[in-house]
Structures are given as C-alpha cells and as structure tokens.
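As a starting point, one isolated chain is supplied in structure tokens, in the form predicted alone.
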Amino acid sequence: MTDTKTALVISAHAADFVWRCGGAIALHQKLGYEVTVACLSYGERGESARLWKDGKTLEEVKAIRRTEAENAAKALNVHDIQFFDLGDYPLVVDHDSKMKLVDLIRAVQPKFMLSHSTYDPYNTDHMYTSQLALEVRMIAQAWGHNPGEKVLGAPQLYLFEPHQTEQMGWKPDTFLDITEVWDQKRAAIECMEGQHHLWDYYTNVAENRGNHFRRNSGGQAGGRPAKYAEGFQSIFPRTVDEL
C-alpha cells in the first residue's frame, strides 16, 4: 500500500535500537506504522564482554546476540529486522553493503529515520553510523541512482540519545512520551542478557526524560503526566502547519 506509514532505524550494533529508541518503535507500531530495523553489526567484539568472559567463540557470540536482538524486536513488535553482519570495533561498511542499505531505504520509504548522535568519542562505530545514515539518505534521494526506482522524499533524521550525553554535543529538541509502551521496552531491554549492566541505566534515562517531557509539556500548570520518555535531536528543519 502506498499510504502505509513507515519508519527506519539504523542501529550500529544489535542492542542500540533497544536502549535508545525501543519506546519509539513500540509506540509507532501501535500507531499503525511499519518500523524496520537495520542492525549493521551484532556488537560481537566490543559490546559482548560478558559472553567473552564466559568463554564463547566469535560465532557463538554472534548467534547469541542475534537471538537477543530478534527476541527484543518481537517484544517491541518490530515489523522487520535485518542484520547486515558487518562487524564492529571497527564497523566498516563497503560499497556493496552501503548500496544494500540504500536499497532498503528505498524499499521502506520511511516517513522518518532514527540513528546515532553525530559525535561519540567513546564509540566511533556510532558516529560513523550517523554519517552513514546521512549519506545513504542522500543517495536514496538521487534521481540518477538506479533511474526508474521510486526515490526517497525528505524524511526527518532523528538522532537518539547517546550513552554519555554531556560528552557528545547531543541536544534533544523532541521528547516522546513512551509511558503506554514502557512495559514493552523494558521487556526488550531484558532480552539483552549480554549487557545486563545497562538494564537499570536505561530505565533511569527513560524516567529522567519523562520528567523533561512533563516540564516541557506544561509542568505543574497542566503538563502531561508522562512517566517514561525518550529524547531525540532532529537534523533537518521541520515543516508544520501548527506548533
């Protein structure tokens, strides 16, 4: 259907989409969107310390991480999740893989996109993915790329929250109330057994952003009583008929 509402998440590692925008995914699925997640890597080298400490092999780590991500995607009701298996630390995307991602964007025709902050000195895979998201978006918009295909319009690219916001130059300008789907996000978080230490951390982040949502929606003078929220930074100007 040409009027289907869609969204695309470009996630550097298999767990990033869970911590950083799991609520947005579950909420938009509930609103009738079809949300596709592209995982560029499993995070097998740099984000699976617990599994390596247990003596797992590389292939075992990748298989476990994939299963965790698939289970999390089910908890969030993700429409489609695709694994590119490009490796991590460092994440390297060759030309063919980049064009595969362009093909995915054109196939999905997202109304909006979600990816990482533009700067992350703690994890260069993340900021590389942000630049990649901008590049493949640009290519998908080009009429001269694979002429005859439907070109991409101008979807907003939202940058989801990095791990240490103070160090990243990330400034949220959009807060999303995810209270009604929080149980789904927490269930997805608990699918990520390899990073148990982050479960409560990202619960606290959601609670803090809930406070920011309440404050910015009117506070004690009539703000919405959001308990959990996610923050995003938009890259492009937004065109609206009313604020």
Given for the second form:
Protein chains: 6
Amino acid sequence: MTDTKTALVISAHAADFVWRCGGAIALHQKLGYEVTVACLSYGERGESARLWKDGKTLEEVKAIRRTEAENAAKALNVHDIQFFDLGDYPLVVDHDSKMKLVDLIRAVQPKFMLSHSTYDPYNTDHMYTSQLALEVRMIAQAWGHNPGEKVLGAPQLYLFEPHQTEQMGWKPDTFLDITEVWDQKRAAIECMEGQHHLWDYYTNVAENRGNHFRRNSGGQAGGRPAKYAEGFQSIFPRTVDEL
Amino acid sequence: MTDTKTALVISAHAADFVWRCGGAIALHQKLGYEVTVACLSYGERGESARLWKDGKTLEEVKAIRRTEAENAAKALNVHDIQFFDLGDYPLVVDHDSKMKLVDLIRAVQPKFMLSHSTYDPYNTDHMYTSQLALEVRMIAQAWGHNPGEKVLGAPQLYLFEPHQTEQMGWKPDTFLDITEVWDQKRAAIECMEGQHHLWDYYTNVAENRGNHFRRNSGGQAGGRPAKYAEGFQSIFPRTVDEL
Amino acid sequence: MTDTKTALVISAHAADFVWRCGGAIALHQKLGYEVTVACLSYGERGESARLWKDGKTLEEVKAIRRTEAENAAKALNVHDIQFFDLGDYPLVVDHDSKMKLVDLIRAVQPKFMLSHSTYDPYNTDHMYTSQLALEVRMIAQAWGHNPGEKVLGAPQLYLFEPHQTEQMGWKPDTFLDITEVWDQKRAAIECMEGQHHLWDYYTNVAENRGNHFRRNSGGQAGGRPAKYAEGFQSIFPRTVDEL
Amino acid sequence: MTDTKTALVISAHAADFVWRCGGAIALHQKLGYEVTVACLSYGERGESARLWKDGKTLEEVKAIRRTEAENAAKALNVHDIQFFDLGDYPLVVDHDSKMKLVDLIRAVQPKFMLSHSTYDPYNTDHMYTSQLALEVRMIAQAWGHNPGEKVLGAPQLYLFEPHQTEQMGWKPDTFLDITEVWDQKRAAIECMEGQHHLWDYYTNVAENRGNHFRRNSGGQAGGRPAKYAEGFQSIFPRTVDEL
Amino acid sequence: MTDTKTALVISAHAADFVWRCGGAIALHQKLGYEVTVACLSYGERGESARLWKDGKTLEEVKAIRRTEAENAAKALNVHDIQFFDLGDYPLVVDHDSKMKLVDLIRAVQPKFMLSHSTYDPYNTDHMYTSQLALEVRMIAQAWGHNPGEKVLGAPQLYLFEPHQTEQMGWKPDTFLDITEVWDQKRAAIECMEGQHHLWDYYTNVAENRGNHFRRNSGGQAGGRPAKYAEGFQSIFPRTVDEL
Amino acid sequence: MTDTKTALVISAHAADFVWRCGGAIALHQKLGYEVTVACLSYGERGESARLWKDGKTLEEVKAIRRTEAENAAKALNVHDIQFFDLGDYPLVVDHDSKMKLVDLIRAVQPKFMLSHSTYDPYNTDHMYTSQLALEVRMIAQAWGHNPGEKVLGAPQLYLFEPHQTEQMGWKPDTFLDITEVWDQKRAAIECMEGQHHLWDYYTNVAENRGNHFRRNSGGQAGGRPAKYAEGFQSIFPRTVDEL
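Instead of the form predicted alone shown above, give the structure for the form predicted together with a further copy of the same chain, please.
In what comes next, the whole complex appears, and the chain from above leads the way.
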C-alpha cells in the first residue's frame, strides 16, 4: 500500500470503459492515479455484431474483443486491465466471481469507482453491473470480510454516461474537462473496430459535454475554453471544506 | 471589483439563513469570502408567534426580528445583511424589488448562492423564493440587462436544508464540515429568542449531518472526526479537473 | 367556536366537489362534521359546453351552474357552500379574494381540507387551486395575520381524485368507504345535468375504488364488503398513537 | 377553415424554434402542414450576448434578432411567424397578450403544438412558456371563451429538446427522422449569426438523435438509415387504432 | 418467416393477458397480426382462491386454470398460447426456461411485446416478469446468441394496465380503441370463472379508458365515439416520420 | 389463533430493529400487541467493526451480537425474537429460508409489518430485505400456499427510518409518538455496545421526529407535547371510515 491514488472502473462489456470514461481514465493516469479496469465480459455475444456477421466463432470473437480492449487500455495508459470472462447477454456473476471482485477492490483501494447507470431497459447487463458495484463496495467495507485485510473507505461511485441518457434516468452532476487527453480517447475509440458507427457518436458527445462544461463554469463570461468533456452522476454525497 | 471571493444568501424570512446555512456563512467568512445575506422579509407575520402572543404590534415585531437577525449576522461575521422588507405569509416580490435583487447579485458577483428548497408545502414563501433565486440569477447573467454592468458568471445555487427534508423532496449532495465554526452558529441560533424550540432541533441536525459527513468521507475507516456539518443540494452540475 | 368538527373543500369549478369528494362530504356530515365548500368559479366558460351549445349567455350559464351546485350540495347535506365567482379558464385570484379565502378558513377551522392535485396539464386552473390551497392554509396559520383571530392548526390537505389520475402523478394513500352514502353521491352527480357523460364514469370510479378498499383492507380474506369508495392523496404526514 | 393540417410552435425567444424543432417544421411543411411560429420575445436581453458586446442598442438588437429569425423561418419554409415582443429575462405575459395567443391558437387550430420543457433552472423564461402553453391550450378549448368561435380539439403538446436535457428532466418519447430536410435546418441554424458556438452543437445533437432513431427502429437489424433526427417529449397520451 | 405481423404477450399468471390486454390481442388478430401468449405460470397458488376454498388439489387447480386460459384465448382468437408452468408465488425462472423464452421471441419476431408494469408491491411476480421481458428481449437481439438464427429487431415493450395503477407508478401514454372487439374481451373475461369479482371491475376500466381515449383524441369537440379502450405505457421511444 | 393483535418486524441485521422501530415495538407491546422480530442475520461481518478490531472470531462476534439483540429485545418487551442466521454482506436468502419466513408470517398473522426502505446504495442487504418482505407477504397471502393454513390478510408494510433518509428516497407519511416508551428505547439502544457512536445519533433523530410530530399535529397551536417520535413510510394505501 503506497500513497499512490487509485481508481477502479467496473465495465460490463469490453468496450464500455472506452466510450463512457476513457477521458477520465487517461486524465487521472496523467494526474498520477493508477486506474484499474475490470471487464466482466468481452461483450462477445451482444456487442460484437459485425464479427458474428463475418462468421467468427465464439472463441475468435472473445479473442478479438480482448485484443481491442487491451489496445484501447494501452492508448489510455490504463494501469491494469482484468478480464473476468463471465459471459454476456446475460451477464451472470456467481458467488465466487463476486468475491474475486471484492478482492480486487480491496487490493486497489480506489479513491473513486466508475460504473454503469442504475437503469437501462435496453441492456439489463448494465443495470445488473451497477447494482453489483454497490454490493461489492459494501462487502469490501465490512470489517468482518476477510478480517485482517485493509477495509475499504467510502469511495464515490460515479455512474458514467449511458447510451440515450434520458431513457436511463441518468443526470450528470459532474463534468470533467478532458480536452488535454482527447487525442488519447479518440485513439482508444478507434481501437474498437467492430463499432465504427459509434466513433463519431461519442466524439459528438464529448464536444457537447464540453459545451456543458463551459456553460456551467461560467465559460461564456470569460472562463476556460474546454473543448471536450465527460459527464458523471454521483451516487453518494460529497464531503467538503468549502462550497 | 476585487479578487475577494463572495457568496450570496437569499433568505425568505429573517431567521432562515441562521438555521439553514449559518455554518456555511461563518466558515466561508473565515476562508476569506465576503458573504452577503438578503432577507426578503422579517418573517414578521408567520414566524414570530411568541411576539404576537405577547401583544406586540407589527412594527414592533419587525424591529425585534430585524435586531435578532442583525445580531445573528454579527455572530456569524456576515459581511453585509440587507433587508428588503417585502412582507411575508405571503411574500410578494414586485418587478422593482426583483430588479433591486438583480442589482445586488450584480454588485456581489457571488461565487455561489444559497437559497430554499424547490418544494415546501408547509411554506409557499420558501418555494417562491427558490424560484425567484433562479429567475434573478438568469436576469443577472443577461448581457442586455443594464448593458455595461459586469454580467454574472455561472454560480452554483445550493439549496440549504429545509425543515422536514423528506417532505420537500430535498436530497443533499454536499456536506460541509462546520465543526470549527460551530460555536458561532450556536451563538447565532441563540439570537433567535422567539424560536427557542428550534435551538436544540438544529443542534441535533448539525450533529447528525456530522455523522453523514464522516460516513461519506470514509471517516469510520480512519478519517477526520468532523462533529458538525451542514447539507446542501446543488441545482447545477459541477465542472471539475479531477474526479 | 364550538366543539363541532369541521372540514373545508376548495373547488376550482362548481362541479369538482361532487365528482371528486361528494362521498367524503356526505359521510362526514353523517359523522357530525360541518363541511363547507368554497367554489372559486362556476366553471362557466370551461366546463359548461352543453349550455354554450344551447346558446346560453354568460350570466345564464353561471346561474344554471350555481343552481346545479346548490342542488348537489343539498343532496350531500353540505353545511355551507360559498361561491367566489372569480372566473375560470383561466381562474385568477387577486390579493383580496385570497384574503377572503383565508378569512373563511379561519372561520371554519377545518379539521381537514380537500382540494385538487398538484399537477394537471389538462387544466391549469386545477393546479393553480392546489397551490392556492397551500398558500392560504399557510397564511391562516400565521399568528401575525389579523392578530387576535384564532390561528389555524395543522389540518391535513387531502388531494381528491383528478380525471386521468396517472397523468397527474396522483397516487392515493387513503381510501374512504362511502357505501352508506353512495345514494346521496349519485343523487348529487345527477344534479350535474350538463355533464351527463360523467355520471357513469364516476360511478365506475367509485365501484373500482371500492375494490381497492377491499384489496387493501384484507377484504378478500374475509373483511367488510365495501362497495363504493373514494381515494385521496395526503400532502402532510399523519401523527398517530398506534400504527 | 380548410382541411389543411396545421401546427403551432410557441417559442420563448427568437431562436428557440430553430435549434429545437427546425427539422420538424421543415418536414411538416413538406408533408403539407402549415406551421405557425409564435416568438414571444426576440431574446434580445438574454440571448444576444455578442450584439451587446458590439455595443448595439436595444432596438438594434431586437431588429437584428428579428431579421435572423425571419431568415431562419424562410429557410424552414415556415407558413407564418408572429412576434409578440413581450420582453425577455424575464419574459412577462399579461392578460391581453395571453388572450392574443389564445386567438392565435383558435385561428390556427393546430393538429399539434410544440414548446419548451416543463423545467429549466437555467432559464425561467422557458419553463414559464411551457406552463403558458398549457394554459392557453386550455382556454382555447373552452366553449365559453368567445362563444361562437371554433373551439380547439385536443392537440398533442410536444416538448422540444432543451439545452442540457438531463438537467431539465426531459425524456424524449418520440424521434422524428429529419434527414431529408437537414440541409434546410442547417441553413436556418446558420442564420443565427450571433450564436456561432451552437451551430456544431446542434448538428451533433441531430446526428446523435439519428443514432437513437436507428437504435429504436431496429435499424441495426436492417432498418432505415436515418442520419439526422429530433427528439420530443409528449405531454398527453396518444390515442391509437393499432399499437 | 413470412410478412405476417406478429406480437408477443408475456403474462406472469394465466389470467393476466385477459384483463390487461385482451382487447389489444383481439383487435390485432382482426388487423391481421398473429398474437402469441406466453403464460409463465397458471397462477395456481396465488390467483385461484375460490378453487382452493373448494378443496381442489394443485393438479386440479392447474388444469382448471389452464382450461380457463385456453377458453379465453379462443374467445380472443389468440394465434398461439404457450404454458411454461414455472410455478407462482413466487415465480422462479431458471436459465433453461429463460432460454426457452428467448427461443420463442426469436421464433415469433414480434413487432411489439406486452408485459407487466415495472413496479408492483402487491405482486412481486409481476415486477419480476417485467424485468425478465427486458432481459429476454436483449438476449434475443444479440448476434452472438445462437448465431445463424434471425436476431430480434427493436420491438416496443408496452406495459399493460396493472391493478391499482397509481400504486405501481404506471402512467399510460397510449390508449387503444377496443370498441369493436369489446364483446370478445368480455367473453374472455367471463371464462375466468374463479374471479367473478373482477368482471365488472375491468369492464369499468375499459369504459373509463374509453373516456380517456375521447378526451385525448379531441372527441368532445366532435371526434370518434370510442366506448371501450385499453391503456399502455411504452418503455422505449417511438421513431416516426410525422408527429 | 386468538384475538390478540400482532406485528412482525423483518430486520436485515441484528440491531436494525432497535434504532429504526424500537419505539414502535415497545409502544405496541404496551398497547397489547404481540410483536415478533425476525433477524435475518447478526450483522456479524458488516456491522460489528469494533469487535473485529478487538480480534474476535466469527463465532464470537455472532454470539455477542445475538446477546446484544436479545437484551435489546428484552428492554423493548419484544414478544418473540427469531434469528435466521443467514449471513450478511451479502445477505443471501435461499428458497428454504424464504419459506421459513413465510411460515413465520402465517403463524404470526401480523396486523402490520415493519421493514427496510426500498432503496439503499450504502447497504444492498437493506434493499434486498425490503424486496423480500414484499415477496414473502405475497406468498403468505396465496390460498394455494400450504392449503389449509390460515392465509394472510393485507397488513400494511411500514418502511422504518434508514440512515441518511434523503439518499434512500424515503419519505415518512406517519409519525408515531413514542414519548411514553422512550426510556425503553434508549435502554435498548444502550444494549448495542459496539455501536456507541449511534446512541446519540438516534436520540437526536427521535427528538427531531418529535418536532415533526408536533408540527403536523398542530402542536404549536396548542396540541399534545410529544417529545420523541418515529417516522414510517407506508407502502400500501390506508382504508378508512373517516378522514
């Protein structure tokens, strides 16, 4: 345990961490954090349409998706990426996998966590993962879970941006300026070769969230010209010394 | 216009700023802010029961309530307190008073604002004031309002704690540690001689919000022993450089 | 001021009190309450389509609607019905009318109040009246409003059933068995000659709310066979000595 | 009164109809509708920052904004655009202006209406206009309002897309494919010379709403390749003959 | 795979499809759809009180309920009804049954689906089924699930009317005129011999939803005289070419 | 089965029933009810930090927590307390345990039930228990579950007060005056030796809920001087004979 600040991303499928919080990852790596990404599945069945259309087998799809995710992680300078390979559509997390995830949280001791929105009628894997993130955070906080290990403090759980935000009842309360790492995020996005149709989509999102950043920071009245941003919804309240 | 940081409180009745954000005021004064309080009314009709029972006249009630508020402001080291004397139960703000309030915002140029919750079925003056705070903030941001004056940036509007939070649908997202100024807040509270029944009530609130501060800062796992806190709900998202 | 229990209904238009809480009125009269109904308008412009199609003048429409409401009030054994004649579509309540309504509340000292749902996109008069009910209740509670008069306690404000409940976000938390006064309510309904199309509608409502009464009272397991009921949403929490 | 289908847009400020429903306007004109736009103000004080920075006077700002809006209306092939010139920041609608707006609705007899989201803490003019749209729709439906005129039916009120949708609690339930009129919308957008920073913003929005259109129409499984879309939230339920 | 349009109903218990969407089923059969009903259980334990009071055994109850459901299906001219026999109170769906349901969706390729409301504190089987409907829809859309089969598009999931709508937070956004098939729905209802107390209840519902149909279609101003209707809440937004 | 009134508390962890509804328990025992408490776990892993820090083993922690809970139950004069010992963080309830809980409900035949809030991001055991309470209540109501046993009626499920109410979306609609049993509740609280930091916290809560009791009962206008209270949120509507 050193003084290095850390963060943990829990991603249902291989690519989620790229579109939804790639900027936050790259930026915090730059700020000196060590960011770990846990991919619960490769999104092999549900988010790899092009590969299946090309006639790939399940093992091939998983291998390709893994490579894409590893490449994206490199582009974002991710500290560590772990693949749980639990299957998708539906994702199912049994007791042992849950405990393995708790072990990871305890090892990482994240200052903050990132995961999916609490509701997503298009993708029940996403809401299941959001619920799971709360559960494993709770277990990691228990003094009686593997007594002797360092228990978890009270890290924020930020919900990253889902697709079609309004349908998920997701409301961002925090905008992060990712302008200086945008090139890294775009590079990571371009590792996702099977989802070409989303490259420009999430570039648009980043540009428009930049507008929101400026609007809420008083940018129009002369503030910083943030060009790209990401939005997050906090589950827990903040504790501060100054408003 | 100097570099001094400033804040503005919009309080429907004379005492609201004491119970609901007295700690935030004292703390920010200590941090070097200049905090201005706008009292739209004295709470003369609706929140001065004891004085009416004692047979005071309207003018006497208003004078006493004003003195109490001034004393509390002194205890909190308020930079400036302004009384709009617009009447209460119901509070009615005409066009000219609204513009006077806009003038004040423009003069203060607050880094953040504090006002009431958006809903309060017990007290329609409170929700009217909350709506008003949004309206005058918007007007103060308009380049075409009194052109030439410095326009307002995008200060956060924090909703301070209402009485019976759950009935108001108020959900705090920010807890402020006010331990070091608690004595000042308690002293200000004790200036409110006609509302003795609320002294211990808001002391309990501050203690229990201290518990929430600790719980959310990881205090149980070895963090700072905040004893007193205040909670706030943000209307607008934050713009940050680090999560 | 006697020991008689009292209740007050604030109805935007002449007929609202009949469809929405006619059973509650008749039942409480039977229980010994004195129930007063305040009709803010006759619903002359917006809820008298048939009369306008028949070529009636404004004064004729108002007179007919007033008579209908008086007849319905008689059928329900209403203690007192007062017509404020403030106009409808839109209903506008000026300061003096508001104070007149406060005077009425103070005179009645209701144990509970009944009015409209807080939201109604079909009928802005309804949501305006709901807001108004909260405001005048608050003013009547103020010790400094007409000092010397008896101030109001803390009567419940029940929101009666709107048309198309789900669109209004109205959720009943209280079902009242009106079986024994159903004949009176039906008779009152039949006084509304211009709204024939609603007679069976609100009969259906009463029958189905009876089903809800039984379902929630454990009726299926052998409880009381309530046949007709009305639903209400409470604004304020209850204070009880037994759960 | 002919058989031509009509629609009515109620826009708080001059440019709102362009960003938020310009595609819907152009498309319905193409479909044979006559679309009328009511601009309640020019957005002269609050949404013309560049012009004020350039030292223009109030009258000059209003004239320029009017010309921009007229040009945009031409680009969209708007049937009729009417300027109410009621002032902005804050927008205030007195009784006579309200009645003038009711007259317009009655004259147009729209099959559907378009206006602002019900909540907008950044811009109280917007939520005021949304509330107003409900009120004037209700008045226009009243048989007793100007008896003899044709009363309004039950047109849908669609809420068009606000800026920062999630902050407004706006959730689209209808996506309209505007691909074939996109060039017209972009041309109209470019008439708004003082708000250059929003041109690409709303182009991004249109592209991403196109993605949402495809996602919800089953486009990924082989549906129509809509490239641009607009989203709308319905206030009222639909009445249909087939699901 | 032909061009026939299809629909799929997922019903937790045997009778749910009758009360809640019997009209929609009969109407769409008439419109040329093939409507399939999946009954996950017979409602044998929880919704067959009369049979248990009569001393029937579990197998007898199931047989009787199945016959009732088959008769109702015939009355509604259902294309296909399938019984999953998974047990009720509580309903439990294991992995294999879930996959069997996915197979059914893939085989049917429904243009739209119908199931329960997302919340129901009276009946956890209902909310479990609603969640399940989203999950199996998602799996059926995955290109990697049983590669080679035709994947599902993006059918709407309509939530049909629960009992005590307001308690479930259910808000209909679509009303369907079922007047021309009402006799069929009533006949189907009367197949449910053990639930006599609900016959008139759901007749009342249909009549009053007819009122809502007329009110929202402008019926009062001269529209179609729909007498019976059903209401539905859409989970997903619509994609349209005309508002 | 006698005529004695009964109540049932379902508590996720050993101490929950003390902080959250100890007053309700003691008061109803005094009123002649027999109150049964079901503790699903001892809170051994997640809510016994001090014991783990002291180096206790799992069995020791469980024994100590059980003794504390039994002592608290005695102080509150609980009729019966049952320990299910299902483990915590996470609590997992298998089919057999669920049925054992149903058996208990059937045996108790509670007039009302008490359990956790529906949402709790800090503690997924709590929301799981709330969901479970609804499920077992439903099963106990089924005539086909263990036919021959007395089925359950329709007892209210009151959600008792969670920690940080606003984060849980918990809104009390019922305040119970517990002044006369406060000494018992405080004594029970003091049995929880490992959670000393919560003793004053929940004393503050009780005092401030007393304020809410008085505020909503009209106490300021001369009502009963309740000093301590507890708040509850009802899941189901009430059925009454008088408003």
